[in-house]
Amino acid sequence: MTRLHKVPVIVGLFGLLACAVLLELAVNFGWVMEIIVPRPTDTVLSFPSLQEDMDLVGNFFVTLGMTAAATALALLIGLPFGYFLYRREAYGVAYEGWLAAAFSTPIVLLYPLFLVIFGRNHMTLIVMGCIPGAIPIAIQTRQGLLGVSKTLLNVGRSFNVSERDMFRKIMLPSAVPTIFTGIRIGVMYTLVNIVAIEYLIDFGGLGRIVSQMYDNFSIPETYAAIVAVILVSTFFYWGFGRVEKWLRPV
């Protein structure tokens, strides 16, 4: 990592350190109730009996599981779909409200649906996890094609370019900023769903683990289970990037 690069890792770090420290100061001088918000330091202090009680990392590793499960279903459906409504404009204006309209309603309310389809297991919160994860990376992928700057297509076809290298060579570098935008938006809605649907069923992961440590009123805990959630995010906000940047060097 070059120093241009550390700077911002470092600004964030120091950041997140003073939003504790000035956290840790208000709870002390009582102008955050304790029951409500928790001392950092009381937050950290509470993994390692966390991990004992309720196995934290085997949790962690079944959220990140079933996320990374869930979003590997959505980019195999998105991606081609979103393909497929740039290349039929008609189906691509038909559908692209409709697409926005669903992804802008609760999906996770249809989990009792998808309760009695599947039953209680991990299929059900990687399919409900997958179909918000879906629909951005799909609307995205066509945004992104569609945006493709026309005089990059035009000097591909001045040179003969054959439509598989200008799909490979063209489009896809420079749709790639737009794509992996939805699969940004895609997978944390993913990640949204499946740690919801553990909080409602009481079935594994980190969601249980929050949902129990929230009804014993274990607030530190509960704060610490959150914090491993935000951890899941950041390693796919972390992975993703590190593809985008394989994908588009430059």
Second form
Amino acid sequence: MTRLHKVPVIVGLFGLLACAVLLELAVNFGWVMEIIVPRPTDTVLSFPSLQEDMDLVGNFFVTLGMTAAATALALLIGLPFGYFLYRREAYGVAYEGWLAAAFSTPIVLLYPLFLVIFGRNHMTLIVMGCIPGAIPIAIQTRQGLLGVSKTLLNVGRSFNVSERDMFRKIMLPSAVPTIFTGIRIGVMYTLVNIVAIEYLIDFGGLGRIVSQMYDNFSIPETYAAIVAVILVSTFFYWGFGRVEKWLRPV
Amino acid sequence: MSKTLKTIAIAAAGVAVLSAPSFAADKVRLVNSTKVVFETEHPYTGLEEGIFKKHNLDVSVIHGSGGAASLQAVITGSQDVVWGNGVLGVVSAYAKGAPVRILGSNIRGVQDLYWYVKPESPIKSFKDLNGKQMAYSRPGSTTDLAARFIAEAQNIKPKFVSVGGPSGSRTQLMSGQVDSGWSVYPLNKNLLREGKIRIIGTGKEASGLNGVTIRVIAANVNWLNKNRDVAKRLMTAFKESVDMTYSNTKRLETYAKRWKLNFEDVKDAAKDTPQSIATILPIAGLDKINEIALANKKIKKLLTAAQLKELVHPMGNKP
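Switching forms now, from the form predicted on its own to the form predicted in complex with the partner chain, please provide the structure.
Expanding to the full complex; the earlier chain stays at the top.
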């Protein structure tokens, strides 16, 4: 890690620590009710009991696994569909508005329907997580490919490169930042939906722990489970950042 | 009129206007823990029959959606009183230092809950659920508790399945995903009337819970300490409201109309949920609730006798 990269990381962590200290003081001085927001130290100290009572680590991997599966499915659907919408302009113009409208729909509210179709199992979580993830991926894939510079394409043509190389060496690297913006948005919506459904139907994963701890008024444990959800989110954000860098090193 | 008299008249009018708020009814912000269920109707009776007004109370009612959210509204002070909150939730919150106190009982026992199957199901009673799926809403909920007490009373070992609320339960039963569903009167009684479901038993068979206060009326303790007199009047008004809901058929019609229920499904509400279990006093079986709370990990250690005493302010009176 270069110095240029180290400094923002240190500043970011310092900011987080400062917020935690301020919150600790706010609770200690009674400005914030302890029963609503716990001390950060209490949240940290509750991890062992949460692990013992609710298998936090196991459920962390359940949510991580569900999100990974739903994201993989979203990529499998979103990337080719976005490419199709780019290649067939008429379809792209026709469907992009519909996709944007579908993206703003609270699909999570349809969970009873999905329960009937797929049953009360992991498939419901994966499918319901995949839908809001695939939409931004498809939209951003199309936008990314549409946004490739004409100059770059003309340079490629002047070198007489094949269609395949044109896509692989010019279009894809150029579109990667936009496509990955869609992937990052998609994976976040996938995670939010999966945790929300786990919460709603009390099935597997971190959402179920948040629900149970909240119902028990175990506030530090509730926040500890939320921190675990943030860790899942951070993992995917970091992971896709690495993949993006690999695909477009410059 | 002389200038002096005019001045006195204006001053008197001013004093009258300024002192008007002191005669205004006392405001109470009530959160009804859920909706549609029959026990949640009583605050509406108080509101619509002028009972609150008679006691010089200006009560506003909002709904929660069950679970911890309604109680949380009272704990934060955004609402003053919660009607019909699960007692385990209140005990759990109190044990963790939440500013909440119990003022009265909302219902004792769980006989308003019932379990059902599809008509063609071979399951005829709770006994037949041995080894089969028995539905409940969420872990640690009243239905979870009731299901476990029924299993214990019937000496059966069903597979307990969390299915969510009555509508989620109905969907999963009707689509064949679970062997039994749960509901609360009068929800899903239309399916019963139409012969689409069959009841296999009620919460009355959770004999260990009969007579034990399951849902309560609770208040924010800071509000309570500042408004002791208001709380007492509120509880008296609640008592009168419960009496009126049970004695006046018109109230059942209003209840059915409010929630767009068929009157046929609510006309037996007083039998399904008899008044004997819905009276505001006594607040019964708290020792047992204390033990259940510990067994269900709602609290880390049993509340002491002093804590239990501090928790309950019957009818708004000091313990």
